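In the form predicted on its own, a lone chain appears below as structure tokens.
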Amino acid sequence: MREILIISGKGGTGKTSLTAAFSHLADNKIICDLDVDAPDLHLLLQPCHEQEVAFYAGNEARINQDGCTGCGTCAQMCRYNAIRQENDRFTVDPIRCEGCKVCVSFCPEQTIEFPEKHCGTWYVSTTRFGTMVHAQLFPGEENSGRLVALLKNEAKKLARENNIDLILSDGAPGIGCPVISSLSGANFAVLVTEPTPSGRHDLERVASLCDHFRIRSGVIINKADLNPDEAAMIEQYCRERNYPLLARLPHDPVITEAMVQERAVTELGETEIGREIRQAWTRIEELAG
């Protein structure tokens, strides 16, 4: 079973328009949205939801107010400022408290119930592409790399269940807890950039991150041609690093036409930009083995 994985160092680069044009051309495959925080995937794809399973990640106190003898033992306790009072009632803020569980050690009446928190929700659903893995956490929430390794397991399981030998994902932009989870187990990770200093700049990390968990990787240059001088530095840190370009793709009104439909762009037939995606994915897959 493969896994190949779409990730950028930065947001607003074209990647998921990417995804779902790879998800319309690739066969027998699940496809999985990692990008748990923003998930965007499914405004292009339309899903159906077919399963719904609430998400509970960590913990959170509450008081019960009926055992509660107004001691103040969890206040002087907390560090971060959590406990509330107002005249003699105590309760938990849920936006400072941290889950470190101290209130409910040192409560005299042991009368703080300490139940796991409810973070979001995940879905497996139905798409015109096939099968879709993916999910949404509450704002604010933590614990989305949690999240991203449940979705990949939830995926593969799927596979297997359905001879399916290909996950295609969408991963998360820059470098943190989520794209880290994402590179876990991955196969190929297609790195998409633009021509800009702050698109090369984070290319130069998350490729770095792909290298440090030996995950082999290929770029494209979206909107190559607005900044050349940028996207032949780009080129030249490639060819420096050995990471293959797959793909110099120009900017193309057409994508954004995509986006309005709600399709993907390789779906509004033949276009030139959709040609360059198309010989981009032959590639990818030669290289994902």
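What you see is a predicted model; the values in this text were computed from it and never measured. Numbering follows the first chain given and starts at 1. First, how it differs from the form predicted in complex with its partner chain.
- The chain divides into two rigid parts for the movement between these two forms; Leu166 belongs to the part that also contains Gln261.
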Contents of the next structure:
Amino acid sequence: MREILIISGKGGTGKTSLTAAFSHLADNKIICDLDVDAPDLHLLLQPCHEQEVAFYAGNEARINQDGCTGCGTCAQMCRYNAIRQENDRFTVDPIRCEGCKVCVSFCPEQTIEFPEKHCGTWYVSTTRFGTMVHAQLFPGEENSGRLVALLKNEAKKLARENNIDLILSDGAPGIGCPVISSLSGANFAVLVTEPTPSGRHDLERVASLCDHFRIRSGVIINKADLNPDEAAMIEQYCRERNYPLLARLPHDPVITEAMVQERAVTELGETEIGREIRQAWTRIEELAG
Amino acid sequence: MIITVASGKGGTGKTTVTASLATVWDAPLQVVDLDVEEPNLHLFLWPELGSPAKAWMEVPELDAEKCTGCGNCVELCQFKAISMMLSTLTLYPDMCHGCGGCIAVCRENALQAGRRELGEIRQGRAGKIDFLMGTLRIGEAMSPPFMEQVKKQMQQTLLETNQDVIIDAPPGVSCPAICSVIDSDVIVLVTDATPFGFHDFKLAWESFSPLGKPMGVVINRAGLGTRDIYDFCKKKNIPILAEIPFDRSIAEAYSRGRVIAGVSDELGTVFVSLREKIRDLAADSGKEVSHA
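Could I see the form predicted in complex with its partner chain next, after the form predicted on its own?
Following is the full complex, with the preceding chain placed first.
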């Protein structure tokens, strides 16, 4: 089974638009949106939810006021400034609580509760391009890495049950927790960048992350004609570091047009960018083995 | 006054807005790049930076000779950072959240405070502006503990000076984004009018509203996409502070590392007006605006 992941370091480079196009082009796959924080792929694929499951992860401390003597041990031991004191009353600020259980364990009165936390919802859905696994973390919640790991497991399970050979995933921006979790076990990472100082800088960081975890990767330069010199520098970087250049796509408002029509750009008939994306996909399939 | 420039979706123009706002700000200013996973502000403001200072967090270190294998630390740890295999304790420092619980619970003093590198903090100056940025170490999963340390540095500078602060936040609506807006006086949400931009803007608005801070919107690439964002802001009474038109020449200027407030007089005026509207928003909020 192959896992191909689309990431970018920097947001707004076109990851999701490209993932939608690849979902249209690829045969026999499970589609995953691993950007559980701010997912967008569903806006293009209009999934019909077949299964909807609450996601619980971690715990949250809650002080039971009846037993609390106001000794303040919890506030002294909390490293996250999550315990608030007003007069003799201690409460937990849920936004700052890390769920580390230190206050629970050290409370002399054993009066701090530690319920599980409902952090979001995940779905298995049908789309016009096949089965999709996706989620929405509640705004402001943590544990995105765990939710990403869960989605990947579910996708693998579905793929095995249905003899499907490919998992195609849209990743999150950045290089932190959810991205690291997305990379685990992936066969190939498609790095989408744009010819801007930020695009190049973030590409270098996310490519280093892939190297760090020994994941093979290739690069797509989106909006390449916006700044041909910067695009040439990115190409040079790819040659030096042996990252295959998968495509140079033009800056084309048809991408936004497709987004407004809620379609994949390759569904809009013959366009230059559509042809380039098809070639890139063929190349990715070869490289991902 | 601390202003945080945030957005749900990446690539909407947070850094563009932060850099432009910084160049038109007419009072002593500190800018902070808190997008530590992918800091970009220095690529536009070209600060002269001092040497980097490494930031660390506390993680446990084991003195195996003292460990009796009681397992109290394993039981306490909520982050799978300690496990017991064949009565030998194994630590996974990358998983540790630094709560200190294992060290506190160990009766034999077998666990002591060690450290894990989180990233590098740099300070410097871009013209008259104090500049501060953090760069997360490649492979480090947790950005909030590192962001807290960058913020501590920011507070330190604030104690010594009486400046305003503009923070460039990471994208998204989960812990790193919350960490960057939580101590600010005003939140400026940057979005574009595309369906993706609008969808993620709504998430960000939902996520930050409970903090009760004055919030306003900058619409980037205005004219592209749909009118949904305008209808939503009207319905929810969210002020639109500025609109930056969709124009290929702006995208090209950005791609050359230029601060777009300097690209034309019209754009300069947009950011001067944004500056004034942010001040009005802070004043109107009815709260005393002070340094946190």
